[in-house]
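First, one chain by itself in structure tokens, the form predicted alone.
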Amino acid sequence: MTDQGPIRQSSGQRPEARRDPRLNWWRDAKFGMFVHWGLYAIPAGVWKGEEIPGIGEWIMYRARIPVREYEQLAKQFNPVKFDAAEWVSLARRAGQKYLVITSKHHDGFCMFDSKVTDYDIVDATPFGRDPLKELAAECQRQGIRLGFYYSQTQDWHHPDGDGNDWDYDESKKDFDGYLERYVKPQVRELLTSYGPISIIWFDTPKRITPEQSQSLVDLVHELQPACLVSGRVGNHLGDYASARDNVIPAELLDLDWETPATINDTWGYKVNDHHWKSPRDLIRKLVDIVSKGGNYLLNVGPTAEGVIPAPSVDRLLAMGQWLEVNGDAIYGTRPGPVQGLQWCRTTVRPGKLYLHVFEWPINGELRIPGIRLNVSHAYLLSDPSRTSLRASTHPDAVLVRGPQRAPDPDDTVVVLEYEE
């Protein structure tokens, strides 16, 4: 695997983690919510009347906004409509099993009460509350695992962080000191002040050395041994691998991996981004990812008031409705034996093969090539009575006779129960 593939080598999984039972919950979860929220939700893609191209949370970088100007946004940040219970409930109703939120993105603003800096939501804004504390309590109450995104290398606010070359001289930066005296103390805060944390989601390793990446992994595991470290800690040292943004590998991968993805074209909120993916597209992306052994971390970008945009809510709830019926074919499954076909995907658990049919044949006859199964019962997963479908095994395929019209235009799941 090279850096030109779907997963960068630097964002990969350490080999011994492939057999690590600490990942078992994550391997079964399949679907999580990503939340990108910060000061960038105030300009929402527009700076001084000019629409800034690119993703919303990168506006400080794209527009080369001086630190002193960008800092002023904190005085305006007052998300009075933020409701932790509502956010976590949305994730639960969407069928998402874990939630990862930005504690500090590349703009350097901390969305938690940090003692290391006053540049945080409690000390620098009129809001004066710690939303991560409230989310931690709600995740515990509603049974959703919590993770924190933390930008360990890029920090456009800190004079020694990576990336800001318009305010600071890159040649004079003390990145080693930044990592030791700023990053690590904040990671310690995140892992000692908010209860059990399931994931630390690092990002954009860039200049970080293998030794520095390893020291962050060691720190996380020392403070919370069960906490997983994302592949973007860098240098192929993650507990699981991270695909490129919005990229789904073309084939099954023999590693634990996750695709972080957007519902529209941005992560942080942008007022003029209305390029929303359809529920069908999102459902099929979830199925595609799970059929290849991955997890789907699907993003929402709340407004500066703390509201998750209605189009995101509508799509997540549609996915939740589909999962309410078809979740058995997703959660706790593993990649199926049939790979590389356009019209279907497969997932499995012991004794059951789930055939996810995207393109239903006109005559209702499904031909599943390349497998030989002793099928004891075939039925539609959406059929509560589990009425038997005709199934027969042939030397080169299994044939299943279903209804002539697709029961589900998004993804009809056919269950093949078989004897091992």
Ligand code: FHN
Second form
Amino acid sequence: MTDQGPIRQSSGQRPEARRDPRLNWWRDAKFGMFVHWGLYAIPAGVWKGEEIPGIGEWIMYRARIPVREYEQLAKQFNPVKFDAAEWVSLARRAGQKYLVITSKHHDGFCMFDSKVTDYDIVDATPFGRDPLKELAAECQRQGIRLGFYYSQTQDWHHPDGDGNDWDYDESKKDFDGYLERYVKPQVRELLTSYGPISIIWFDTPKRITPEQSQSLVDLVHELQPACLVSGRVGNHLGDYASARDNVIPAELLDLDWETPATINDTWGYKVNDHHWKSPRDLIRKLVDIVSKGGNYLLNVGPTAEGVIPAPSVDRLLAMGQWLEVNGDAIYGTRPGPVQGLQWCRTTVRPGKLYLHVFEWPINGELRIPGIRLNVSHAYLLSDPSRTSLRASTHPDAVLVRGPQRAPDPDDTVVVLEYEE
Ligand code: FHN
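Could you please show the structure of the form predicted in complex with the named molecule, as a counterpart to the form predicted alone just displayed?
Once more the chain from above appears, this time first in line as the rest of the complex follows.
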């Protein structure tokens, strides 16, 4: 994999992890919720009346906001509408199996009660609650796995963190000191005070050395051996690989990988971003990713009041409705044998091939090239009575006669049960 590919070399998977059973739950989960939430939700893309282009959580960087000014936002942060039960329930109803939330993004503000700094949600805001504690309890209660995003390299608030050259002199930074005395104690806090954590989602490795990345991986595994480390810990040392943001590889990859993605065009909330992807687009992206062996980590950016924007909620619920009917063709599956077709995707589990049809043929006759299967029963996954569809095996293809019109214009799933 080169830097030009869908996965940067630095964001890859350690080769031994590919067969590691610690990843089994993650390999089966397929779909997670990403949450970008922090002080940047207050300006929401607008600083001193000016629209700041780009993703919302980068506003401090893009507008070169001095630390002393940006810090003041904490005094206003009071997300009284935050309701951990509601967020976790939304993830559950969307069919998402894990939730990864920003504990500290590049702006350096900590969304948890850290003893290492006062620049955190409990000490510096009128809110005074630890949302990660509340989410951890709710995730336990509702059976959703919890992960923490943590920006290990970039920290625009810390004098020795990477990225802020408008307040601090880059040449004077003690990056290693920052890692040892700030990042590592915080990672320790995150892994010792919130119960079982399934993922530490490091991001933007940038200048981090292989030794430094390795020491973070070791720390995570020492504290919680089952906890996975995202590929963006850097230097090809993650438990699984991370695709570029919003990028879906063109073909099946022999890796454990994940695409982090937005529903509109920003991660952190932006008041003026209304560029929402359609439910159909999102469902198909999920299917496309799963058919190529990946996971989809789909983001929401809650407001400064703690509310997940309604367009995100609507889309996630639509995905959940589709998954309610078609989840068997997603969860626990593996990529199918037929790849590279425009009109359909395939996933498999022992004895079953799932055909995900995006474009239904005019006569309802599906021709799946390149496979020989002894089909014992073909039916629509959405059909509770599992009425048999006519299927025949030919030397170069399997033919299935379905209804004239697409039963589900987003993705109709046809199940082919076969003798192995
Ligand atoms: O810079 C971040 C960005 O703000 C966001 O968190 C995404 C999510 O994958 N990661 C980085 C850019 O790739």
